[in-house]
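This document opens with one chain alone, in structure tokens, the form predicted alone.
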Amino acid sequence: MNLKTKINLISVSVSLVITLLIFSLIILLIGQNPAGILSIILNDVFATGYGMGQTLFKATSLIFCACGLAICFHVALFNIGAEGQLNAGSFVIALVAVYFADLPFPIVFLFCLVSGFIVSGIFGLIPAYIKIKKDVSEVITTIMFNFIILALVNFFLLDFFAVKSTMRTEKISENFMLTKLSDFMPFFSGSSLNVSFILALAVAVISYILIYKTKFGYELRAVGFNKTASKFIGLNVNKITLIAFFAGAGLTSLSGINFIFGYKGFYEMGFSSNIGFTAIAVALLAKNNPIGIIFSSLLFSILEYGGLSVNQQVPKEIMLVVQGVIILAILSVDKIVNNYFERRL
């Protein structure tokens, strides 16, 4: 085991304890005992298959979006717009989807990829040009440019292309449905989990090669770490941003298959209930590896679905502040323990 990874484990596991320590003090401090609220979540999530498939569901979509993130993340930008953008990709899976049912599905799956990976890797673009050109900041272009996205995919959502009487596209073909694994896995009866769990670890996987792995990978990394340096040595950092915030934003546009196609059968205004900000949480809580996303995902997601079975004991706002309290823990520790190796070394 290599230093980084020695310290990222330290980093991560001093944080969760941190964590847990202190959503035991709250649970104490609204009048509930912390081992029975804890024992409640964690039954609810791993006791029965329904439960487990519920997480599982919520983690895909988490995964798609915060691997998009990571590669934004890697070049050191913030990007903050993926709820934006995975909202734009998402509508337009929807539409093609609809609009091209006569087609075989094969053909009609690729093109909604395509196609929402496009529309969401241009709103990522925009920001990445703007701060490339003019040196605007991309914290305030993304969070800006989720107000401006959003307006535009209700505006056209509820002009032309809502049912009627609704606030979502028309239902997709039922051929068209991703097979659900409870189809040949009948432990997870009852639940959403479809096969686009499995994409999205394929994509984890993808992501992880081509940042670790690959040529573009160690451009990326060296931009992020210092742009100055890469520079001298012949990077084009300014291409590299560009590819990274078009690729990175176009990933989270996969979040919409996992909901259109393995669960509602349409887009539907508000479907991705802050996934994209939730995907930031996830995407520093794994450091920016796509790996380390799958299990922070998982993470988050036993947070969400655990926190619905004990909501009449503790209000779900608990929840939220325990999502704050791991990025804190995790931003804080970390300085911490990598300060703690380098006067060891």
Partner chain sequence: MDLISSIVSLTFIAQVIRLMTPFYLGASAANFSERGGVINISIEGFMNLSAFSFAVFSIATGSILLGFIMAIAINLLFSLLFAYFTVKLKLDQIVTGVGFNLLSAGITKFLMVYIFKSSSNTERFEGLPDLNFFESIPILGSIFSDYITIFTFALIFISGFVLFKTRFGLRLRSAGENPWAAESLGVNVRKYKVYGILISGFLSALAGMWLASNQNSYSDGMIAGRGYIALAAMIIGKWKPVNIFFACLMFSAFEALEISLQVSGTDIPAQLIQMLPYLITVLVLIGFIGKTRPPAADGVPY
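With the form predicted alone already on screen, would you show the form predicted together with its partner chain?
Only one chain is given; partner chains and other molecules are left out.
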């Protein structure tokens, strides 16, 4: 094991311990028993097929979204616009599936994948393009685009496409719904876990290979590490940045596949419940490594599902606090551990 992996492991585990301590402290402060709460969470998540299925279902969307963000982050630019990007793509995915209900499933599905990817991708492309052409911080433009996209989707949805007096599109054809994993693994019965999860794992593996084992990945990371040197080495920095933001933002649209094709069958305002932001934390925790993202997504979905299972004892919103603590803990511990090793070397 090389030093870097060791440092990463140390800082991840230390920050998880810190988070656990803060979590326990809060539980104690509100007069509950941390051990008891933890055991309820673990029991619910791991002891029941339903709990596990729900956890993996929630992880699916996070994996898609965080992998997309990881690709963006590798060029050392921020993308805080995933929330908007994934909503734009998902909305289009639902519309395509609803309006081409007569076509055979494979064609519609492919069409949905492509159109969702492109729409989300374009909303990633625009801030990157503005960054390159006008040197305007992508941080601020992606934030602004979140609001712009959500308002636009909201407008088109409510004024044109929504089912009367709801905030959702019509349902897609029942034949289009993705197979639930419980169909061939009864263990998961009742949960929304569907084949998107397999797709998510595949996306993570492919993203990993793309980032770490291909020419494009090397170029991507080179641009992220040192833009000037990349230019001198002869890389087309702008092109690489644009591709990364298009592809990264495009991937976030797959969260919509999980929700629409795998669960509800329609697009609904607010379906994403901030996974575009949570995914930032997920990607950071995994150091933008897609394989790591599988695990950090699991952690975050355990937190979310676990929150539901202890809601009787502790408001489930405590898990939002925990998520915030995790991201700050990993950031600071990582820095402190790195500083420590730097001084010793």
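Between two forms, the rigid core is the largest collection of C-alphas that superpose within 1.5 Å. Numbering follows the first chain given and starts at 1. Source: prediction; values computed, not measured.
- The two forms, fitted on the rigid core, differ between the two forms by 2 Å or more at the CA of residue 315.
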